[in-house]
Amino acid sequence: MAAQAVDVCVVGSGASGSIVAHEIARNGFRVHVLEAGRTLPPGATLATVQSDVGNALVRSSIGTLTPFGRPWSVSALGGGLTLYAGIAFRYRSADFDARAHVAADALDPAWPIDYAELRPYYDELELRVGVARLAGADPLEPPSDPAVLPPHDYSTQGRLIAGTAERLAMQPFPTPLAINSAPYAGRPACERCGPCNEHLCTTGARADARSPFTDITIPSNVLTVSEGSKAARIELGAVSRADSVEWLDTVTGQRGSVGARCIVLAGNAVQSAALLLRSVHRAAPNGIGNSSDMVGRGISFKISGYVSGHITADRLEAPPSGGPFSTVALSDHYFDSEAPSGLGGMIYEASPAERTICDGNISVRLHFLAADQPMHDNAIQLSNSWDRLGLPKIVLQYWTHPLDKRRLGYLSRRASELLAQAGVKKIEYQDSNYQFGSGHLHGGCRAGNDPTQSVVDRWGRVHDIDNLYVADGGFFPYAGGVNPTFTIQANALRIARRIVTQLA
């Protein structure tokens, strides 16, 4: 057995990962954090990084492996959260059950938990991360505690989108986002400086991996973060009992081993699937977790797309400028009869990077996006060839169901006619490639009730091992409608102080 070297080892930094280091840690238990990336240099780009990651393998029209598969949303110190626009929703009641607008051939969507149990925690971490937003404008938005901070104003372009809508009779209200309108939690409003989505925010005003923690003080020497390294296997001491993880640095290949009373995965869905398969021992020949054949199945990436056009700069109420990637949003076709199985999805501005008036006219963007099926056959695998370190490449079996097909097709249709009513000019689809992953990452540990149709417990814990948890977006059986990163923290919040209660 592995020396006893910390109480938990945390795999990943980013928005579940944090959450659940800092909370172990604040309660005196010893926390060793590995980090697969780096901290991201000044200036670092979503463009300027991809080039850095490991690819996954996706099929080809024709069926062949192809490395365009994109297995995180960003590999580097913080995760994610160092790169993203900062939404910051809820999920909806009816996200957490979804029983009635699947098709017959998806797995259950229902979580073992619902959104009552989860609302202590988004109330909690939005007061400490402060979310801008404006309570009650959302007709879909699910009860909270009142909002700490005022909504965005919108952009020249939400506003232009905002007013089209309220014509049509629709319900537009501001974006929630977790970046600062004004001063909040030690970290200043946001000067609207520049384009969000995919870049660094310069000022602090966005919320990261370090937002939620600015109040809590953690004892000394009790929380080490290891960047650089990147997990490789989880060792067995007993049957049921996880012993230690295994990690290798990602420039010279060196291999360490910490050893730990309780492993937490919190990678992102696609990287903790593919590390309980790489952990094959005797008494877990598939791989841990995996008796029932479920780890990496029901993986879901959701459906996307985007519309925009041209307008002339003369329509517009002022000239443009920089701000928050998305200011504007509408849940009019979340429910909706016309919709296929009665459930659409989310459409909201999504401003490009570049906003400057050009030959007089200006871009305008929306963004739609809805939850795909879980499927059993959408799964993440390992392949027989490997990478750079010697492991196994990853394989996203990813396929686009007939429904979600339709569904993404009728939100491009709402999406074209708001942007044809604003005036807006020559509309264009454009492709989000969701299919190849990296954006939104759910499932693959997926947390039920019955092990043999799941992989981890209401909990996060994985149902053949006493001491390992998933805190990440495996843990979802069902996408949601809307962007998951705010959920994601909360639930791992709720995990981490289960996982204390456990070590104490």
Ligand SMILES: Cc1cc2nc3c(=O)[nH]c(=O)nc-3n(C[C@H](O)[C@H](O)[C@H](O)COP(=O)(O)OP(=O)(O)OC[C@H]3O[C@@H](n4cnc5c(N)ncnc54)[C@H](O)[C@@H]3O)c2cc1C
The other form holds:
Amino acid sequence: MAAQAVDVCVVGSGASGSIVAHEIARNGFRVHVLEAGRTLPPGATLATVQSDVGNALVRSSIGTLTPFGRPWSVSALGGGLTLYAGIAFRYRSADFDARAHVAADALDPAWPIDYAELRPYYDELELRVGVARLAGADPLEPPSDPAVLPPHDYSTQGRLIAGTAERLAMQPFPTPLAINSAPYAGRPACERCGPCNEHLCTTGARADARSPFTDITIPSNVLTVSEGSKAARIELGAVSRADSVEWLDTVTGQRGSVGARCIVLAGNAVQSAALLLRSVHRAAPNGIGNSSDMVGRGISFKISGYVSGHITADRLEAPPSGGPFSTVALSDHYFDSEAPSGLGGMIYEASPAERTICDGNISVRLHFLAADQPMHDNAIQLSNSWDRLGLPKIVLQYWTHPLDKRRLGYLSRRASELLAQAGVKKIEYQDSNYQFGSGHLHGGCRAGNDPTQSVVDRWGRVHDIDNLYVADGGFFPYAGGVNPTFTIQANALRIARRIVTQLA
Ligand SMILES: Cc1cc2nc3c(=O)[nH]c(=O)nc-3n(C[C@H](O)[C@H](O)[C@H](O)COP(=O)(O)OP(=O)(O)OC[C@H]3O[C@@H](n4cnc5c(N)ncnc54)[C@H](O)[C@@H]3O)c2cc1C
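What would the structure be for the form predicted in complex with this ligand, given that what you showed me was the form predicted on its own?
Complete assembly follows, chain above in first position.
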């Protein structure tokens, strides 16, 4: 099929792609979004959608490659935001420069931008979508405009966790959530109707990435979205200019092509790196943007795990209900001289989807999570075997650094102690299996000022290509110790604004 020319082709419609596409289209430039997934049907859950998408290959304990890797958050119109938990932290200063906290063999974790540069974009997005939070309650919260929505009430288990933490002289606070606690931005307040994380929001109270595509102020001939269209490779027009994106219909395998003045990759950290690696040309024999062999490197999934146990229901103030996955969080162990390298991470409530009382008991669960160090050998690679569309399968090469293993152990102990102090019994550690890929995907197209150590510059532009950008979590040179999506979105808005000035 012949290339159709637009101003900008965006690959991916998730957290970052939706923001980039909307921002550029509302400035009057013609945008074509290629989305490999489709609109999720009502009732879709992570369990139902995961079976439909290709897994990546990971190393088993005996060294063989097995198809257990998770190279997607969610592949669908709206990407990971369709099923996410709505947790909307801003990164802290240390997340932008963690050099004091990583091992000597890590890649440089310093971002080429700092919080002050990103702050106006966080503030603007918060105003647009609404984040329910209690300003000033998180001791590590960076400066911001006033909160636009009050925080959600703690859940029944959240109250138990918060009360216990306060007794231990900690500072629990309401988890900041992009879920309406009151009607806002044309969306209703959350009704706490059911499990939230890994499920579609049935009321629209949770922010999602699909609404930019239904903005009636943008003419349909300005913003086009093609679902079921997987970008297979990027074509070059000249040595330093991308020309078009070749895509495949995910059902028929039929090929198409979109010509564009500018191309923005927003497919997630793993998929964007894989697309660059697939785009082999005479001028780019190892893939586009890969002259320094950095594409795919420094991939990070965040180290994380859960501890859970149960408590007799009569010890809780009220019966458990549905509603947000997490209502209470603790950053007391973010910086701690007892944590290996002085940097711990977050601990927060992680309610299981099943919240009924069973044999008089109710389960209480905590999630702990921290940034993993960016490592040169933690990398996205392409295999010699092919998927059903004829594209090389993705390999996730990932090992947890010994320092990160110790940090994970530290957080697990702190979370278990908190549960024990709350009277929770039979506390067990649960793997998140982050090492096979997770919902939190960062790195692979690392941003930096040094082209030998990074793939894109501070604006997300691929170093040696004038009109090719990466706007998703692939940009992150360091994963940061909190959930990444609000930062992915703020950074995508910053990159989109830059592209608009370049196109004008
Ligand atoms: C169950 C779950 C809960 C989560 N909860 C939270 C949370 O509470 N807070 C938080 O901060 N984060 C959360 N996350 C993570 C969050 O979803 C991701 O950080 C975020 O969606 C990443 O944004 P992105 O733009 O990089 O990619 P995505 O949102 O994953 O979007 C990428 C899109 O690009 C498409 N795509 C990829 N490759 C191609 C290609 N070659 N051609 C065409 N299309 C392509 C994909 O199909 C996908 O739709 C959660 C994730 C999951 C799975």
